[in-house]
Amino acid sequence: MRILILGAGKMGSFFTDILSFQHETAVFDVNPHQLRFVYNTYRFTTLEEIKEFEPELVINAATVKYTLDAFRKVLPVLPKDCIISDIASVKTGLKKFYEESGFRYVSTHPMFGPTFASLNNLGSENAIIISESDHMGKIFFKDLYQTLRLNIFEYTFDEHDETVAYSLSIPFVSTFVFAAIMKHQEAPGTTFKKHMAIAKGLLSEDDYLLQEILFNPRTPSQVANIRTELKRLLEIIESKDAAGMKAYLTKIREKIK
């Protein structure tokens, strides 16, 4: 299959990487830097190469600013008949672009990144196909995917915008939290040194991704539950009690059990 990656950036290298040695890949980014650290593929920079190339899938890495504008700026040049596709991890106004666009799709989410996943052992992390997409589309993701030994759930696009403002908005918002209070410690124990490569790492994303996430509308009802569950543990660290911390502690277990 000939195959176009719209985005040189960490996914988009990840996506050419494990598509190339069995499919005709190609990479266009408008940044021609960007295209020194892709190999075994080609490396497009203009239109006209991709009009030529005629992809059968496009797959676009492009970061979520730039979701929608890569889109529109090749749509032009493919084949009617060719699948388009994002592996955007926010899904904001895609399901009207697709809807509107004309071109089958399919839209999917792996929930990993370079930052915290090993790219080489994915067998404990997820990736999300929207139901919504084209059939064959999906198939192709699923082979995919299975082949890298991820776990597949298959949502809609709203399904797809509740899970992540959940999973990840959560533990963004604590991370934010971690970070806006920290002091750097002489001798700081394994905990600290924990929660401060997450918050490195974490802070290490785009601004507008991190953005992205924590706008979604689902997000402040997420947020309040933190504020809410905080209020709880001071009431009980102000006044000692000693049961309430232990009932308190007992509820958390279970949750994470």
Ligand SMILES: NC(=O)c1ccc[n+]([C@@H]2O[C@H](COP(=O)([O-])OP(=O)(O)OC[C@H]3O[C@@H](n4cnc5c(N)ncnc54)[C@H](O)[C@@H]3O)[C@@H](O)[C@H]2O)c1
Contents of the next structure:
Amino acid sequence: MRILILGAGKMGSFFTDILSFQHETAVFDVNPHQLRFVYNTYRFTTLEEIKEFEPELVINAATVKYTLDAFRKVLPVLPKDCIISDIASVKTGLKKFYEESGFRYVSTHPMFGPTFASLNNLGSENAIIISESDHMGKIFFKDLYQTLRLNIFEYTFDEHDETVAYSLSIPFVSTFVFAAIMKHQEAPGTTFKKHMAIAKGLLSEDDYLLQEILFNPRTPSQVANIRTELKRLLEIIESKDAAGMKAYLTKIREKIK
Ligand SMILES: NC(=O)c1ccc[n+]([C@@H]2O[C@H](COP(=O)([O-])OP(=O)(O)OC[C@H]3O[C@@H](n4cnc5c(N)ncnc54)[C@H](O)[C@@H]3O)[C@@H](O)[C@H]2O)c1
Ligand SMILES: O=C(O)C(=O)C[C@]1(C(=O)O)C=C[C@@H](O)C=C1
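Given the form predicted on its own, state the structure of the form predicted together with the ligand.
What follows is the whole complex; the chain from before opens it.
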């Protein structure tokens, strides 16, 4: 299959890497320097090259802020039967865009990235496939993700946004709060070091990616739960309420079972 990948960043180079052995791949990036890090693939910098390549599938791995721009730029040079796809962490605006595009589409979200996951062992990682997607497109990504041993879940666009509002924003916000009150530690303990590693990894991610995950309309109510729990915890701590503490620990241990 002829596959065009938009964006030669963290995820684009990963997808190029895994697809280039079985498919004819090409990578297009607006920043030609990024193309130095992709191998065994065509490296495109112009729309003419894309047109000539006649891709059958496009995987949009451009910076999340530019997902729609990247599509809009290449759509005019794609064959009409090409399937377009994205792997964006935030699906805002995509459903409408796809429906109006006239192209078959498939939207998925690999719930991992190179910051924390080991990309050569993804057996404990997950991927979401959006159920509104085209049948053939879904089959392609199901096969690919199965080959990577990922656990696959099928959600609608709405269910995806709801899940992400919880499963990304809660750890993100907890980590931001940890970082916000951070003081340099000369002799940190193990738990501190683990939190610190997460904070450093997370804060190395693209600002816009972090922002868009938190600006998901469903996020504020999730973050408000953190405030409620912190208030309760502070009451227990300030009043040295041993029974309250025990009950609280029992409650939260149940939660993580
Ligand atoms: N990083 C992660 O952990 C992760 C995980 C899952 C999904 N995603 C999603 O993958 C996508 C890419 O994220 P990333 O972390 O690889 O980003 P990245 O910043 O590492 O790379 C993005 C690349 O896109 C290029 N680009 C920008 N505009 C472009 C355009 N119009 N056309 C072509 N290329 C363009 C940039 O030059 C850059 O090389 C995003 O949609 C993100 O939400 C990221
Ligand atoms: O970079 C990583 O390894 C991640 O874990 C990335 C992570 C996450 O924080 O869970 C961040 C954004 C995604 O869309 C999916 C996963």
